[in-house]
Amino acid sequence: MRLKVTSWNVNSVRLRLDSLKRFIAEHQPDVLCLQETKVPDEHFPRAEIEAMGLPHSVVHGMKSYNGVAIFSTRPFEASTSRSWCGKQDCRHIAVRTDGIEVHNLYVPAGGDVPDPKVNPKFKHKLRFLKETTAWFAAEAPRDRPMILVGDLNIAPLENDVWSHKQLLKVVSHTPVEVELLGRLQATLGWVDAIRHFVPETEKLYSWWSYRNRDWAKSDRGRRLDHVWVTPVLARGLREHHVARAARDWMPATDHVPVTATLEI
């Protein structure tokens, strides 16, 4: 059985679903992962992403800000969400599907100053991080079938930006957060399901600033979307791809969709 997995952030649902319509006939994945929904459940357009063929759906959104949501060819035995750093504010939800559990993370952003003793968003940034790897660390073994994907607002590697030497002081690339994702990645042996495919000596990318008046000639782009999957489904990894050309596509969104396609 072939499994296409998507991640995306796509700034607002209600904004996107011709983008999502698009990306939906011309990628076909079975399961679709969203962050940044910005919408509450009641007003969440569910059945207009369920028509255009994942008919099955689960959603966790709040008013403005943040929100996570996964969509499916394939029913859900099982679905949950939780909140960390004693905030409920709809980062994380996750399903079960064919025995394979996936969670959907949108770790916070950390806003612009990289110290946590000036910056409450970065404070909590490092905070979310911590308590999510204990919890992964702590509830899931090594041999269960899992995939997490998200918005990670992490760049791990050097080839993860456009520039590592000029990032190391910016938010999402520092080296305090590089090595938070690392502890979190570490909690089940988390193979990165992208760089599976792409050698970490190749610059890889799936977001580039709205500040870029020429984003694609620039290309000061960075890797903030991931897949992972825990060892047990490693083997079966098929393909990969990042829809580059959706930062194109209007309205623009400054993250494009990450694919994983796995044999199980």
Contents of the next structure:
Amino acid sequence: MRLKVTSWNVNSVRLRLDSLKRFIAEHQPDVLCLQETKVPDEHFPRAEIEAMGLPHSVVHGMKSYNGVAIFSTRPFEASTSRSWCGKQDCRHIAVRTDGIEVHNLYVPAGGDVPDPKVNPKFKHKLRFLKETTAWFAAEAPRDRPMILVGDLNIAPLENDVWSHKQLLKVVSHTPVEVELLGRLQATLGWVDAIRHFVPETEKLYSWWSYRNRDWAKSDRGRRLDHVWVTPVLARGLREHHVARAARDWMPATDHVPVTATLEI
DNA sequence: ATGGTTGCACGGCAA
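Now show me the form predicted in complex with the DNA, since the one above was the form predicted on its own.
Next comes the full complex, this chain leading.
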């Protein structure tokens, strides 16, 4: 059976309904994980998205900031959301479908200054990574079929950014973040489902800043959005897709959908 | 070096 899983930071789900409809029609994901929905649950346009062919959903949001959701062609056997760093800021939601746990994460961006002593947002980001790492390490054995997706707000590899050298002190690509993301990845032996298909020598991005006149021409991107699978699922990996074209869909988003397809 | 843009229960904050 095919399982096609997409992660997309939509930066306001209410502004993105036309783009969501187009993406779902063109790519037909089975499980669609959204981040930065920016809407409280009572105002979430849930029925509209369910009508696009994904009739099962869970949402977990708040006013103005953050927010995560999962839509699916198949019913959920369970769903949970966890809070991290003592904050109720809607950065995690998880479901089980077909015996597979799917975790959808929105890691804090971390602000501008990569120093936890002077920047509380960066401190929060590091702490969030440590807490999620401890939780996955304690929670689940490696042989459990699990998928972790989301806007992890870290581009770990040299070719996950347009210039490794120029971004070494830029939040999202600093060594301390990359190291912590590596520890999270090591907990369950998570396999990077996108780099499974794209060699590390090749540039690959999922985000381009709004602050570029011509994002495609300058192509100063970063790969902040990820799909990971546990080792037991990795042998089923069949395809990947980064919907670069969606960067031009109006109104524009800075993140594009990232998809992995597996046979389960 | 700086400034560049977007979104949000509308305006300072987060990204």
